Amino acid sequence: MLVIGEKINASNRLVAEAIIARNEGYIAGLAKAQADAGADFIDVNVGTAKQTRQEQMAAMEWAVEAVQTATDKPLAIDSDIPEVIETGMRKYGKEELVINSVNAEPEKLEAIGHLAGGRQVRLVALAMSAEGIPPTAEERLATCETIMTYLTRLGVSEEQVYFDPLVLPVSVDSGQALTTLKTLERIKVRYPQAKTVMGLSNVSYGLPNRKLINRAFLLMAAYVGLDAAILDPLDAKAMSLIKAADILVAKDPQCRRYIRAYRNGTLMA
């Protein structure tokens, strides 16, 4: 399973303050810690409600540079504003990249689809439209079909798309986890060449002992076909569970990655 480190996200107050203050040491430290813990990609999200579009573009450019001083891990450029994503991509300048994200809104499909078309990048596609997140798995799958139809016209291949079935807190609606899992399962059947991804920690928002909920949901999602997760790679137990799950769903031939992690002393029971 591909791991995208979630910790450089301006929704976290300390991260937002570091970005605004241009505290390179803090951001670089988060990047290095996640890389050392085994993250495959480092997510970079600089957006806050208090910033203008121009300020977010400048912050993204700065943050990409700060992260690259700390690690050579590839990046996930994360924003709901196409111009901010484009700024980050231009500063980053490499093909091994995750664009996070697009949804079924025509304007975003057009803008971000053109950024991904003709490039060998991975593109996160959220199963939602301008009206919001659909309540049922069937409706979410319909938004995925809209997205895929549009993106393929722009030269984006099915293999590049990482569909996010969307995770909402079970503290608000206890049925949400099952809806996400059903959506994920349907996506894998409808688009066998596409990949799936989700932001793991959303499921436990508002509950105590959140890591326990996150880890349990991670294993359930792995079973129904999750290919990538946006999570905290500093959670050593979650990272160990990923290696165990990869064996059990036949994604780790001859258990090589698991055995390597055991020999390196990075597995945690």
The other form holds:
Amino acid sequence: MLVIGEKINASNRLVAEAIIARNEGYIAGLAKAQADAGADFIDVNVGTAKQTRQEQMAAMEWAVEAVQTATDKPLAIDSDIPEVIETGMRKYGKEELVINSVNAEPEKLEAIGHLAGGRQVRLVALAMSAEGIPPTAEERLATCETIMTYLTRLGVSEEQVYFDPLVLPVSVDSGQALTTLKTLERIKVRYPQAKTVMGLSNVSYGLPNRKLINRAFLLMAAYVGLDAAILDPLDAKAMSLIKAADILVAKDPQCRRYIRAYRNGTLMA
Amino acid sequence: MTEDIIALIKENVIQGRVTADDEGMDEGWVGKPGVTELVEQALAENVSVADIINKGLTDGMSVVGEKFESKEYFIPDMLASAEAVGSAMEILEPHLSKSGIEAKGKIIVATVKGDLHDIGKNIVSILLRGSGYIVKDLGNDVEPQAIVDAVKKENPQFVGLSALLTSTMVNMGETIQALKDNGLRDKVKVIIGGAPVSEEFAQSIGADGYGADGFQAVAIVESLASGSGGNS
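Based on the form predicted on its own presented above, generate the structure block for the form predicted in complex with the partner chain.
Complete assembly follows, chain above in first position.
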């Protein structure tokens, strides 16, 4: 399972302050810590409430550079605004990256689809539309079909797409995790070449000992075929569980990566 | 006897139990009557509706609020309690006018244009209903004009706006402007909430209040309601 490190996100107050203050050391430090902990991609989200679109574009340019001073790990350029993503991609220059994200809204599909089409980039696609997050797995799958049809026309291949089945808090409705897992399963059947990705932590919002719930959910998602997780790579237990789960779902032939992690002393039992 | 059943209603609100089948916060409640059964029983015994609401439901809910504030209660606890109060109010509704009791006020809630996130708004709605307000929920991705139309039609005292995205929170300001343009701004108090929103932002767009979480939203509505000098 690929790991996208989530820590550089302006929804965190300290990160937002560091971005506004252009504190390169802080952002580079977060990038390095996540890379060292085994993240495959470093997510970069600079969107804060007080910034205009232009300011967010400038902040993204700055942050992309700040992260690259610390690590060679590829980036996940994360924004609601296609222009901010485009700015980040241009600054970054390399093709090995994740665009995070698009959904079924036509304007977004058009803008982001053109950024992804004909390139090697990976693209996160949220199973939601302008009408909201569909309540059932069937409707979320239908939303994924809308997205895939549109993207295919713009030259995006199935293998590039990482569908996010969307995770809502079980504290508000205890059926939500199952809906997400069912959606995952259906996406895998409908688009065997496409990948899946999830931000796990939303599932535990509003409950105590959130990490416990996140980890349980991670394992269930691994079983139904989750390909990538957006999480905090500094959670050594979660990272170790991913390595163990990869063995159990036959994604780590001969258990080589698991054993290597053990030898390196990074596994936490 | 009357005291007993009111105390039981209050305790079951705190436990968050709608019916006898429900688990409570604590163990050992399953099988004992929940809030709906107790309220039916209280009505059959001619217990005062005002007492059921004020000393049973509202007092119970304020204990829940304190427990949530002190982090003893979590979101599912709070929602269970609010649901218990909401279902009790449904039973009591036909008896309200007979007892000379009016709802505390009416509030229109919406997630603003371009924003699909409704969990926070739904929690606030449940809590406001649980506190005795009539809530008209317009859903998510709601255009300013639709909110203007709803204010004209429903004549509420409050409008509650929610947004989760930095890209959509500006539409709260647009909505307030639309209320101004239609001469409605002075008729309603506007409160806002959502992850990227702050007190500072609320002031900058001319909102009347900001709630950081569901209970704060209710508290702001309560203080604005009393501050505005009555329940007209």
